[in-house]
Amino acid sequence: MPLAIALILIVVLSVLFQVFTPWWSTPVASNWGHIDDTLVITGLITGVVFIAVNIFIAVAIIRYRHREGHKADYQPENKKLEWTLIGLTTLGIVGMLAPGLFVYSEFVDVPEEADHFEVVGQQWQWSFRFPGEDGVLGHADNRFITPDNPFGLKPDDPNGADDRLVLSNEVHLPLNRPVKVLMRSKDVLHDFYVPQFRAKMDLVPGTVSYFWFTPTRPGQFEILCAELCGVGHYNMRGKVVVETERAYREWMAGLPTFAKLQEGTTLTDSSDLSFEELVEQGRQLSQAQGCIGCHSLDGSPTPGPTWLNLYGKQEELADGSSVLVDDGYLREAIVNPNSQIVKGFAPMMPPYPFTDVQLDATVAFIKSLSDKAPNQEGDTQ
């Protein structure tokens, strides 16, 4: 009897929760209202089944409980009941699948006037690419990815020279303009998901997936990875900022082009550069590689240790030992990051095959953020 009462209470509380805290009352930032309708249909069908099954169990417990003088009547099968259940199950499955097929066809039927941009996923960060003035994205392939070319753009493709690159986890979009989202992965399976947009799609290595939507409400919305992609999956987050056309244009004007990035990250010999020049090269390289997405520059918490005042610090490692953060430690941490894990952080950083010059530049940039770094005037080593 207590079990039956508990099941009835679960049903009642579940229904009340859906009535008084409906998920569909959350702010919707896109035009995909029919996705909500599909989810409502699915919720109603599964909700009816949930209620029916639990009430049936509760009634069966009460009605067919053990009582003296009563004996169960064994029936090996009931064809009428079986065909009824098969028919109801079939209708329920069709009711859930058919709307989804309709929604998906709309999901990938992109309007001709839609703008487009690219989302690139990598453990465990997002980056973005917009077409330049020619309105065409340059050809990209993972075979072309190098430390100087993190997006893998084909160097001799003229369409890619003016592509605007977003070297952080934050992307801006204009209000009330349809946009096609092209997606590709640099390593493993990811999923680009903005809950308020009711839109998500897998990023499959070796192919380009896409969907479209129209932002209809200004604001900031969190990007999540909805596909388990490794130990740092929970930290693979970003932000979409939906804003006015003017604000969007101002933001876009500040993005570096692929051609400009190539000029900034092409290093020759660190001995030919002053410390200030080397710091600037390291800053650009860190942005291009997405380092600042996991290592903050202002002390704020991030998936990796902050770079603010990191140089010269005595860090405690996961094995209980400690190490002084100097040039040697930083270089080793870049090329072999999992050899010494700082306490409190996950072993989630991929190794970076930097050249000696790129290592010098990155270390110089980290030094410039620390009060404990020695005076580097004239020193580029």
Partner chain sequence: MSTSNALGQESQEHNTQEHPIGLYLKIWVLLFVLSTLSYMVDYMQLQGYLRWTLIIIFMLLKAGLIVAVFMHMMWERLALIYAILLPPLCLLVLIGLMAIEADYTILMRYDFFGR
Given for the second form:
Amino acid sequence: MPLAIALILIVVLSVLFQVFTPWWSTPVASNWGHIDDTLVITGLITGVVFIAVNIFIAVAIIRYRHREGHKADYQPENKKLEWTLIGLTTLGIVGMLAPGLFVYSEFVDVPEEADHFEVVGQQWQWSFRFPGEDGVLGHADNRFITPDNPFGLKPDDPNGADDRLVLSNEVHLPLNRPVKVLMRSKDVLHDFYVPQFRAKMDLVPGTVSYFWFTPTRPGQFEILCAELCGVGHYNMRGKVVVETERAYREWMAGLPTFAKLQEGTTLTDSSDLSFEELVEQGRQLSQAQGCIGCHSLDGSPTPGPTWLNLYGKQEELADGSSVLVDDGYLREAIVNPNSQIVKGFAPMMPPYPFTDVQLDATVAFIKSLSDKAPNQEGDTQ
Amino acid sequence: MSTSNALGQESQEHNTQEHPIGLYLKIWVLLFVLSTLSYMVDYMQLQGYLRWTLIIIFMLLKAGLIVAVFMHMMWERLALIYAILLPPLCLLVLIGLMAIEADYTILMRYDFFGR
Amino acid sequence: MAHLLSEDSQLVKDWASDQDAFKGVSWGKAMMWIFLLSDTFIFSSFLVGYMTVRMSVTEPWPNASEVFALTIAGHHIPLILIAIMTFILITSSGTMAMAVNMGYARKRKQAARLMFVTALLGASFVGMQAFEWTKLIEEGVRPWGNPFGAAQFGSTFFMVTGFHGLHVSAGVIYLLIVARKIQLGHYEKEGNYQIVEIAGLYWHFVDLVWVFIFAFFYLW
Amino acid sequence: MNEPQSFWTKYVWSQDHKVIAVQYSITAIVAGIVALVLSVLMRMQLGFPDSVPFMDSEAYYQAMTLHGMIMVIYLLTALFLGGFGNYMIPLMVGARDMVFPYLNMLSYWFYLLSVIVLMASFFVPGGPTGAGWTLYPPQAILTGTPGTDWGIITMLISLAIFIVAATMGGLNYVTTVLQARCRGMTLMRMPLTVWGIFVATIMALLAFPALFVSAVMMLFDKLLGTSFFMPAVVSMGQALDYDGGSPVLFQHLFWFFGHPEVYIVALPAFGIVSDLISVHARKNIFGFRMMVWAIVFIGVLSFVVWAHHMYVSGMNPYFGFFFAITTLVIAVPTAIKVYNWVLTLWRGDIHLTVPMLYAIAFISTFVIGGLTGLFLGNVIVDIPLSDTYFVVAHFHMVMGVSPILVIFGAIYHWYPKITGRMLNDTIGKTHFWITFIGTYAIYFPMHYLGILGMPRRYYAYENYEFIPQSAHDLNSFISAMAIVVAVAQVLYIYNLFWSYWKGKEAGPNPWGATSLEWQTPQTPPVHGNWGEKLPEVHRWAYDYSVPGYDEDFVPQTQPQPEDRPAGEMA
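Please supply the coordinates for the form predicted together with its partner chain, as a counterpart to the form predicted on its own shown previously.
Starting with the chain above, the whole complex follows.
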């Protein structure tokens, strides 16, 4: 008897929960409102079955619970009833499947007029590439990736020269224009996921995946990674800014092209560069190399120590000793990271065989993030 | 084996698989011929669909002979034949879909990686 | 089909009967068949993996015909070693089939002798495979790369033939044990030589797998 | 009959299927407790961040991986097939033992070895792997994931050993069911428990090969530098030597195993729960034939639905149509099973014994888990929900809670046969209520976190704008409930020990059940099960409340009376 009551209560509470829940889909910001509709249809059909089965059990328990002298019916099967139930179930299944497949065929069929851009994932950050004036993305492959060519664009592909590169994790998109998202990964599986857009897809190294959508609401949306990609998975963040065509154009114009980047990033001799230039080089380098995937720039917790105010700090090491974070320590920590592990962090960073110039640039960038760093001007050894 | 007998396997009429030696010799020769033929496909440098068709035909003939005669499948009762031959059919779905998938992958690689 | 599933077909009767579904099939033989079914899925998965990587690599796939060619007495003959290995394995299947026949005919000595011959042929197959591996390794083929083309050629070659070779080796040991037991008259008491047929099933299966490897890896 | 004499041959190196079953079960439960503790640690981190000092993101992912792997493979698969399969098959089909007892014993020892290797991974350099139980490459073998030096190797080796063990056991179970039944025991007279385990075992024999092969290939990728699953990658700024492999291939092979695996766990649970419901409702299972065919149909279909786990994996998108259809078709036989369970209750004589409570609770939780499966199987609905807490809630309901409830009920039901004593009802009921209500409270709201869009496999959810504070509070609530439920399991374990010595004497057939295992000459059954003569079966296993009999059950061994022709189902 308590079980019957419990089952009825479960049904009542579930329905109430469903009606009053504050936890529901984020407001949709793309054309995929249809996905929400299929979800609601599925919810309704399955909800009816859920209620029916539980109530049926509860009633059965109440009516047919054991009493003295009571005996069960003997009824091995009832073909008619069974086939009726099979028929009804099939109907319900079709009711869910048909609209689902209909919407899915829209989902896999990218409209002709859609723009396209590329999302590149790596542990644990996003970057983006737009096709440039010619409207064509140049060929790109992980095999071409070098510190100077973080996207791995095929150097001799003419289509790639005007490609616009976004080396930060923020991407802008124009409102109400369908866009095909092409996805590629440098290392492991990732998943480009913006809850408000509904659509999501894995980034797979060694191939290119895609989906398409039309942003329908201006604003800023968080990008999350939805496929386990290592210890930093939960912190692989990014931002999509959906804005007017004009604002988008302006933003786009500010992006470096691949050709420009190639000219600019060849580090020659650090003594030629001003501290600001060095910092800028360091910023690009640490984005390209994935440093900031593990080392946050704003103090938020990440797999590696944050770079905010790192320089000049006394760090406690795993072996109990402590060390002053200075140029020497940082350079050693990049080239040979596991020699001195900071307490509370795992020895998981691979050694980065940077050149002297690259080390200078990176250290300068870290320095620029610290208010404890002494004489920011010029002191680059 | 002995342990199972200790617990008493009920006596059953064993349908012994006794067949004339001559039959085995014939199949043996046939397998030799088929193997030679499939080797000749390579030796003659046949290419394209002709090559693949011939390879598959000879392969299936050989496999069929081994299973049917050497493994005595053709003399087994239908209950066993069906139990053994039907389950591998679901592998065909895997093979077919993986062929399509591999094809899709290489297309993507040519399209986007430019190799 | 309708006939097969009708109430009085042998198929339906066997499945609907009590005690055993496979009439007249001993426990050992039934188990061997089911094991082979499971093993079929192992080799199929290997071959599916091989198919998928081969179809999806962009590097050219080496020409097996060339890679496995041998120069004998000044003649350059493609795939000759593989052809010989194929014939040896088929021959061993033939001797195995005859051993089963002898077993049922209660010709204990001949059965054991034929099984030893089968095992010997199997061992020589493994020997040739070892030779083939050595040759390829000398030519620079490694699991992670080779001078002829796609790296996966070496990976799948070592994996698939290695796994098959392990099966053959295990089969040789199995045959030797059973043959020895037959020689010593272990099965004389029960007078039941079905063990030879069971060992034979395994051996023919190994041959069967080779048929597929030969077609898909060497000839394709 | 060579009865083993010493303690060692009787309880340790035993070839008796019943002892092997208990060995399997105890090992599986111990492994399960480890996994349960891991899940509590994870819930602590999720509900009350940073409350467990050593729980950094690395440890979290390691706990998550091991929790999943142990629960799915080393607990559920081993317990249903190695535990219940071993104990029930020979007894229920009227055999003296498994057909090859020595192989059966080896199966257990290989299983134990696989568990030991798995547990060893906690102590190897770098700790256990943190790649998630799906072990997707490339991340499973690249830096950036915990345990890529030794953890992943021990994991894969342990899996390979487990597969060897499962194969040795599985060959025994299948052959025993096919070839070693007693007189009169046709396949259609076998109880559904045996049917479920039988079909699940066949599936295990055909599905584990794909896992075995992918484990071997990944080991080669890791150890030999082959590129089966590894394309050209740049890991942490280092270009690696891999090239040309396909990560999606691993996913296909893994799920070609992984989806049948779901039903390898579910089918035995379906079978067992059918028997529990029938016995305790004193009524034949409704639509027995349909139940059998549903089990077979589900078994076959489950081999062609695998890629519904991969709708957003970047595979060929047109596969979505094929797999959505096959997946939703499988819902039909599954729904039939649910209908038949509840129709068995209808017009029954429902004894609300503790096993029955678990069985009914199973139906309720399984219905939720099954219905949410319809969301995830339908490709377009899956896209927003995949990799969110909706998935976590779904598979815990369908693969975690419901089979475990069946296990609780089944142990409760058969404990008297295994030990000769009844389990304690008061402790049993307390445990039941906490577990049933508790798991509902954990997993029901979790679906809504998924619909909100909270991704799974996150170590922390700091500063995500779309996640309101209330969702964090809900998360804390879920964690609190999880801890309560986890702690309540101590009651069940305690009950198992206490009743072994102090429980009420059970007698041979305390529930008044018809199937063969209750008709053994001794309780607990001795080696060889049946004494001098094998039983003979004259009817199906569901003759409850048959009109014209005084008792409300007729054992399978009781001959049909002369004047009564064998009924339709007999």
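Positions refer to the first chain, counted from 1. C-alpha atoms forming the largest set that superposes within 1.5 Å between two forms make up the rigid core. Owing to the predicted nature of the structure, the values given are computational and were not obtained by experimental measurement.
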property	result
L182 C-alpha relocation of at least 2 Å between these two forms, rigid core basis	no
Core-aligned C-alpha movement of G232 between these two forms reaching 2 Å	no
Core-superposed comparison between these two forms, G100 Cα displacement 2 Å or beyond	yes
Following rigid core superposition, Cα shift of T355 between these two forms in Å	2.7
